[in-house]
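Next up: just one chain, as structure tokens, the form predicted alone.
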Amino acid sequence: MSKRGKRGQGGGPKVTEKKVYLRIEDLPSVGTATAQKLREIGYSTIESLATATIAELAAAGIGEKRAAEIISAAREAIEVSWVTAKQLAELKKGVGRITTGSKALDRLIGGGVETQSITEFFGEFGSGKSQLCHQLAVNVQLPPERGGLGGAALYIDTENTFRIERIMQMAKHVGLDPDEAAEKIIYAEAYNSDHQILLLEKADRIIKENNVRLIIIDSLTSHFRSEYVGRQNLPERQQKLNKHMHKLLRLARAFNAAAIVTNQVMARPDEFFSAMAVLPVGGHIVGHTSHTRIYLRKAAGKNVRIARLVASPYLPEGEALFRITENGIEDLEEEGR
């Protein structure tokens, strides 16, 4: 299909016909045996592709000038490029919210988890982290009138805290088939921190086939933490978590999905008394990858957390009250009196 130039209305930037890939190998440069190679390398759709590095690809014996060929085309063929601040306004609207369950906590993070983005729950155990998982997996199955995006969820699993029961509780109360709804969570246990990311980046298939749009890492830390003990493994545990999270966000971005990650505390001693006596595991690298960052901890009454936002692109800090209750995430019962 050739390429026709012309101009947007109002002498805006010139717009090029858009080429249409549906298989990787149908991408310049990719034929049957180097398709095959990007795939044993996790790559097997164009999304993939487009927001691949040079170096990644390379890792399938492909050399530097046709691993640029390749992703190069893929970005044409999903439109990623220059846009004037206007035009990422319009693209913007295409972002998606999933419900949590509870109104404040929604209001708290501007209408619920976004597409597109990274969003970080962290707390100390029993803080409501896994909670939250099980219910934004069952509510991202909702028609957006209902707060969902009508898709599936792909689920990974490192702590051993997916419980198929809760789910089944949860959709029930929101009136989704339990059967029906525990069929669009795609689930994986991670054995250790190779697997967890082996088990991400072999997903954009998946995510391809079964319209995932959330994607859910419970927890992010946990694996990494364990195995990589001692200052002298920091650079390596660091660099590792580094790719990990960009090859996430780079999944949302390309599938238009909300990324979910939850994450360890450790405790910070001079600040005893304050209302973060706790830090995030993982340091500067999850702070930057992490759009919007909240903090949960128990709260006096039964049930009751607090949800803290501490760091978000556009949205001021502040606190949400929630409860977990046998139907999941809900408001408090004096909330809209």
Ligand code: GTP
Contents of the next structure:
Amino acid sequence: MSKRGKRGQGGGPKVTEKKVYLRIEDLPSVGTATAQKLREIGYSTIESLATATIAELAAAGIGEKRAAEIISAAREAIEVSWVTAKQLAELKKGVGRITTGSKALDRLIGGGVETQSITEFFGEFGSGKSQLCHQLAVNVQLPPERGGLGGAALYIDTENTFRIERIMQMAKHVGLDPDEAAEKIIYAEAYNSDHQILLLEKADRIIKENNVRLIIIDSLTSHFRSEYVGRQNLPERQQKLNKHMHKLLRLARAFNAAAIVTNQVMARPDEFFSAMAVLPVGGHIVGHTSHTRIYLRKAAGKNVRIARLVASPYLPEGEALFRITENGIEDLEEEGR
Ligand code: GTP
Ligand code: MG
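Switch from the form predicted alone, shown above, to the form predicted in complex with the named molecule and output its structure.
What follows is the entire complex, opening with the chain shown before.
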């Protein structure tokens, strides 16, 4: 996140001319009434406005010209603009990673789940999607030298499968105070797809105020799948899902947070062992906006799972094995270091 210039204190030398904007109403062209409107549609921080689109602000009854001014003022305030490739490399250095608990799985995905993009875990029931979400919600709290980001997690649960006891068990195992760990997971159950969308749209303030570095949606697709049944409803479902994913991506970028979504898929019995044999419910749209996609399946051996990297912006495809134990997500054997 960019540092903002300090306001010159009276008398002393002027440090910088750059204005400090703390609240959205401080931006030029945003008055109190507009700020209220923006908050109602989920834009309560400058970061979120900087990554908004004109059409989204127009939804709050703000004219296009005004919307463009607001967005550009917000961008200027947080210095989102063109960068050189060299600066880009610097920005990328800011990408953080969260350990999954398994070194083999971390290695497969380039060192852990990364910030500023979306990671999708997909697979059949019981393949370990929710367990990975629980583990990452704990691990994000670890200090960087132990594979965390020293931050909190935001957890949107759509299937009521979040278990606080499991969090505490995992926290204890990694040496975190279980109660403190539970306090750093900000939880909401989404009752339907609209509620799910709304929860995310209203999340930016919570993310900022709580130093949230990991946003989880488990499951991304279950409500959409049950509510938009039939072919005729597919375009609407995809369009909503697409928008939801873009909102998630923008939050991940604005707050340098990791984003994780899960997606239950059914294996086709005829091609059971092929990763290509699964049909993610979100179809191609989810596929394109997810930067990293990991297919999970059960394997022979007690609680063993196979993770297959099926899409990544820069990593080769590959597989890794891990185990789900009382401790959480672990390697099969203690790996030689
Ligand atoms: P769906 O949400 O149904 O699509 O499945 P999922 O992919 O989210 O599966 P989940 O992550 O819930 O994985 C379930 C598996 O994790 C179970 O089959 C158990 O083997 C294991 N598991 C879940 N909870 C615990 C627990 O508290 N202790 C242990 N040892 N294993 C657990
Ligand atoms: Mg689950």
